[in-house]
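Okay, so here's just one chain, in structure tokens, the form predicted alone.
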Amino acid sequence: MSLKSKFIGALIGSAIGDALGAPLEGNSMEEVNFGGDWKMISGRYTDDTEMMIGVAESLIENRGFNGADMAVKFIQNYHARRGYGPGSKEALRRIRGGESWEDASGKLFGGKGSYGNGAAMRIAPVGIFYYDNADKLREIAYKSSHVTHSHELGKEGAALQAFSIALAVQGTEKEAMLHDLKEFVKNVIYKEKLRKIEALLAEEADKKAIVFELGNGQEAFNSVPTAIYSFLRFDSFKDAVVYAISLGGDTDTIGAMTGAISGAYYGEGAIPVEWVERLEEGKKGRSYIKWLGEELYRVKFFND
């Protein structure tokens, strides 16, 4: 399989996981499993695939990491309709009215930050474009998350969702994923949630036991485990995202990131056809998505 094919899988992947779980955002876990062949219902994307997007292009124009550009990308794209979460919105706005993209996330939230997993879900592109170094992956991360997220916990789980992605690109063996994740993440949250992954693997835990134990909300550390888990425990992309989005929860997020590291590690010919055609088209639909994993692809190998 080429690496093409994992660049662009990885960035079809996060929106079509994005698109197929927004229908049942919220929804709890007993309400989404209705059972059945899972469809697309209208393939619209959200918030998720359109900072994915503005993550991508800034990567391609700068050839690398430019965090006023990116900011600026994200209010180019912002829809309100796309249903972006109060700390994103307020951040941007920030941005907006002229204070830096260094200052203005962490101001929020009593001088925190957020550590919601808005900065996670949309960091497919940094976990394809850097995935051949661990270092630089990390420091992107944290300072793509900046942007809108400036709370330990929201930087390092984007900075996980990440690796995770790389490890997928590289085509590490499953088995050695773990290690390989355990290894590279500094929090002690994560670093437990991990160890939990490994014993629900174990176990084959059904579902009640993987949302108490991992989570479906919207903090970072209640979701990205959770992909993961997602990713690991199936065979098929089709599966894993279906599996994700049966928990309930923040369907389209942590849908959206199993299906960026599925994506990356099967690539785009392992994704279903009819979830690909039911995917919104136009100026920045499929087509455009698909496109933008090509030209992280050129870059990455041909424009250094």
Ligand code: AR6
Contents of the next structure:
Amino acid sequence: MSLKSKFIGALIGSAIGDALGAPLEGNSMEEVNFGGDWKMISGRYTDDTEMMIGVAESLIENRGFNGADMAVKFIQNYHARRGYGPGSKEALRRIRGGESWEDASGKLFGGKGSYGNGAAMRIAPVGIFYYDNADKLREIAYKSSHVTHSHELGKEGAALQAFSIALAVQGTEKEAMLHDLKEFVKNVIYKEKLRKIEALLAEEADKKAIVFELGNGQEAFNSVPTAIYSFLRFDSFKDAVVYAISLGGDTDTIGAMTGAISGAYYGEGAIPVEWVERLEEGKKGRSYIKWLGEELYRVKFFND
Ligand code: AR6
Ligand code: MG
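Now show the form predicted in complex with the named molecule, given that the preceding structure was the form predicted alone.
Okay, now the whole complex, with that chain kicking things off.
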């Protein structure tokens, strides 16, 4: 499968998971009770995709990372109705008010910074653009997180999600992926979650156990591991994303993360057409998101 199809698959996959999960956000696992075929209800994406678009635009325009510009992209693209987390909203408000992108995020949550999943949910462009350089990927994952999320756990969650996408682009065998992720990750909370993923895969655990052990919440450490698990457990884009959303909780974001890894692994062609066709179109809709994937590919390999 072509690398280009993987680049596009990661971005479209992320948006699809977001739009599929969005109408169910905040429902418990029991409430997300679905039967038969999974339908995309409105096709509208949320803040996850709006911010992912900003990350991609900034990487393309700057041929790499530029924090001040990335902050500007987030602010320009911002629509309150997309449902931003309170931390991200506050960081962007501060930057718009004149604080530097280096300083703003550190003021949140009593000076601890956010460990919400908002940095990891938008990281797909970093995962594909730096898929062949783990050190650079970590550096840019941390820096791009820092615009809104300065807590170590928020940054490490974004780096872990980005590296999962990178391994998926590389076509790493699923059996080898957990090993590589464990080697990569630095924080003990994530190390422990990866150990749990391994144990849960071995025992084909039920959904209750997954939610209990891995989480389905708005914190990066309660969502990134769940997305990795959902990807690893199934053999198709569709099954992985439907499963991730069926766990309830932060469905749009865990859907987006699972969709990004799965899209990078299986490629654009593996994403159900009926979902892609339902994804919103318009100025920054599905055609634009696909174009961003093509541009990231062009900038990376042809540098023009
Ligand atoms: N201390 C306590 N709670 C925290 C901390 C902290 N240091 N950091 C985060 N939280 P936020 P996001 C909790 O607000 O990550 C949207 O629906 C706190 O409850 O930075 O950008 C997206 O689609 C906080 O409100 O937002 C995502 O699903 C929450 O984590 C979701 O929101 C999220 O952190 C996350 O967006
Ligand atoms: Mg959202």
